[in-house]
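For reference, the chain that follows is the form predicted alone, supplied as structure tokens.
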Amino acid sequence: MSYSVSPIGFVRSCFKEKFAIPRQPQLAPAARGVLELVAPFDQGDAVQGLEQVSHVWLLFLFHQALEDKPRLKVRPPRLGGNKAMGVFATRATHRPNGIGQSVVKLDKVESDRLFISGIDLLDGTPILDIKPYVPYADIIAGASNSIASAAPHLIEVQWTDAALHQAHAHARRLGEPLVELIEQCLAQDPRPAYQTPAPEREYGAQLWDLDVRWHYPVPDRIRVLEVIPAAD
């Protein structure tokens, strides 16, 4: 038996590409976006009462990772990308039905859109459902997961003077906590765990309408090199 679902909205996110997106929600509080609802959910009735809620669960589609043939095993980045595990033991993006879930902070409610932060969602992500976070039910005392028992280890993020100046200027233009966003995302070290890059190798990611470039002067440290407008 098969079922069909339709998005109730789409996320407009600070993350314009998959690289450097935090691997779980809430790891980058400065990551913000807007969930734009579509008809018939954009008239206000569907979100009535949601202003009393601080966080929501979002069920969504990994729309850039949909596959015709389901994977039974995946290689989670958390384990370095070189160890296979059963798909149901992980939160890898390659899901049998492409469905993901994230708990995000609800900053503001309008009739046709929700302002959210602490997100780990790519721009354009289709949202399938919204559910209020219920602390007494959703926090389970004594819960454990030995695969992911703690948040990722953070590495030091440094800046060139020019890059920091650029980031502050663009933060004022965007009205966004851009410096914090860059530091929170890069401190989680977005490179594949099996890579040990040479200092001259540069990495990059697009946040909002900007290209952020960085390198690793030593393996456990990032230096941001420039923050410039993204190419059209």
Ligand code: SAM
Second form
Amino acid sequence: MSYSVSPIGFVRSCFKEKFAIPRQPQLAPAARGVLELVAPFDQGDAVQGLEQVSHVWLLFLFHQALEDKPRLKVRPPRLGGNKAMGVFATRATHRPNGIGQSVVKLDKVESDRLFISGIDLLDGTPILDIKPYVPYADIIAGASNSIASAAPHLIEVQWTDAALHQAHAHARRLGEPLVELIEQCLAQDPRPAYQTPAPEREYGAQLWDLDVRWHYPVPDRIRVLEVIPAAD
Ligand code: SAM
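We have the form predicted alone; now please give the form predicted together with this ligand.
Shown next: the complete complex, the earlier chain at its head.
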């Protein structure tokens, strides 16, 4: 038996590629986006009352990780990418039906769009449903998960003077907390766990319309080298 679902909207996100997106929501509060609703949900009726809610659950499609053949085991990056786990024990993107869920902060509600932050969603992500966060039911005192028992270890992020200057200038142009966004995302250390980065190796990711480039002067420290307009 199969069912079909249709998106109720799409996210316009600061994250233009998968690399360097935090592994869960709330890890980068400066990560912002806009959920643009599609008809018939874009007239105001469907979001009436939502302004009374601080956070929402988003159910979405991992549209850039959809696969025909379901995987039963996955190798989560959090476990170093070399240990297999049952797919249902993880939040891996490759999963049956490709459905993800994230709790995000709801900053502003308009009739046809929601302003959200603390997101872990790629630009263009199709949203299947929105549900209000209900603290009395959703906060579970004493809950445990020993596979993912704490937020990822953060590493130090430094800047070259030029990169910091560029980031401040683009932050003003975009009207976005760009310096914070870069620091919060890079502090999660986006590089695959199995890579020991040589200091001369440069890494890059696109945030908003910018190419952010960095390297690792020593393995547990990032230095941002450039924040420049991304090539089209
Ligand atoms: N919070 C969600 C969950 O638990 O279902 C997502 C967790 S998943 C581990 C987070 C990763 O999904 C991000 O780091 C990003 O690389 C990836 N991602 C986000 N949006 C995506 C999309 N639309 N398609 C494919 N991958 C996506």
